[in-house]
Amino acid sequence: MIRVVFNQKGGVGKSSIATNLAAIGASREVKTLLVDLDPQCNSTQYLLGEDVTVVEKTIRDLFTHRGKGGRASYDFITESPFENLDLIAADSSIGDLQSKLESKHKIHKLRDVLRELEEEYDVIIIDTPPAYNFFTLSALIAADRCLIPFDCDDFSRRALYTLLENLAETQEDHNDDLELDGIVVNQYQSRARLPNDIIQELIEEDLPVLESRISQSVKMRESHSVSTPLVYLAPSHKLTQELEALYDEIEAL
């Protein structure tokens, strides 16, 4: 199963959610691959920390890869420090490949490679850049399911409608098998009125808001700073439990 974590707005927690979901799966002995398509390299940094400087192969090598023949031929895969969790690292310079890949009609390249890698992994999770571009579209074409992180403010709400239109267009034109896990509310403040009002309005509009809520917490920043996903850093913390509840909810869909 290939899942993409997608929102074309920045700062909504895509990398934090993608990395922690991947780590939760790995901690449950689910063989998991995390694919970092974001040139900001946040998921890569989150998993590897200082070791990111020694990564020789990245997502750039996936898009220029020519061979076939199983896991051994894919030397752009990096083992993370965590058992059952591998990574295709991001590359800050990948943007300069975009026009070349578009001109060569490589929009299905990511899908083709990941479909082969499904023989080696139970779950593949893709972290996407904060834009609707060639790489994001490649991820949506490759994926079976899509999870949308949502930060409860009015700007995020306006962007959400455009995002859903782009998603529907992708389903119609490129990937009619793509299903929406739903919208996960991130950096949730339960006592604040505005977030709860916005969530209720989205529900009344029949948008697929998930029951899971991911709270705002300094523990997430601590997790980033030590390059250790929460399930390993603080397994009993409330935020970890919320992320595990999200994992269970989307797996049950």
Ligand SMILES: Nc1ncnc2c1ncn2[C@@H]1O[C@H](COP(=O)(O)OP(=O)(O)O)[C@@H](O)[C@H]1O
Contents of the next structure:
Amino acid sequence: MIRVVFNQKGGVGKSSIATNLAAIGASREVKTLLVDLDPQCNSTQYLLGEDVTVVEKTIRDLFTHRGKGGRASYDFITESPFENLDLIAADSSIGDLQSKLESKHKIHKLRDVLRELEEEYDVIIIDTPPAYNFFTLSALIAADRCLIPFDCDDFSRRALYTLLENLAETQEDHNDDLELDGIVVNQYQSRARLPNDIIQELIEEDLPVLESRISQSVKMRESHSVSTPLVYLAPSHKLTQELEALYDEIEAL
Ligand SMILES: Nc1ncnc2c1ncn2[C@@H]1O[C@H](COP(=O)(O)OP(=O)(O)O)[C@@H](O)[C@H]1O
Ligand SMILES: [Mg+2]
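In place of the form predicted on its own, the structure of the form predicted together with the ligand is requested.
Then the entire complex follows, led off by the chain already shown.
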């Protein structure tokens, strides 16, 4: 199963959620591959910390991989420090490749490689850049399911309608099989009125808002700063439990 975590807006929690969901699966002995498509490399740094400097092969090598060597020649996978969790590291200069890949019609490359890797991994999670570009489209074409983090402010809400239109268009044009997990509210503050009003309105508009809410907590930043996903850093913390509940909720869909 291939899941893409997507929102063209930055700062909504894509990398935080993608990495933590991957770690939760891995901690439950689900063989998991995290694919970092964002040149900002946040998920890659989150998982590898200082070790990031020793990464030799990245997502660039996936997109430029040639030949029919198949799986055996896929040397762009990096082991993470955590059991059952591997990574295809991001590449900060991947943007250079975009027009070349486009002109060579490589939009299915990611899908083809990940479909092969599905023989080895139970779950593949793709983190995406905050843009609707070649790489995000590649991910939406590759994926079976799409999870949309949403941070409950009014700008994000407006961006959400564009996002859902883009998604519907991608489904029509490229990937009929892509299913929406739903919208997950992140940085949730249960006592503030505005976010609750916004959520209520989205629900009334029939948007697929998931039940799970991910609270705003400094523990998330702490987890980033020590390069340790929450399930390992603070297994009984409220934030971790909310992420586990999200994992279970989308798993059960
Ligand atoms: N639930 C949360 N509580 C507190 N801070 C959060 C939470 N989720 C994300 N953040 C912080 O918000 C910022 C953006 O999150 P990130 O996952 O990088 O978003 P994106 O990948 O969508 O750009 C980061 O600094 C991250 O630490
Ligand atoms: Mg990110």
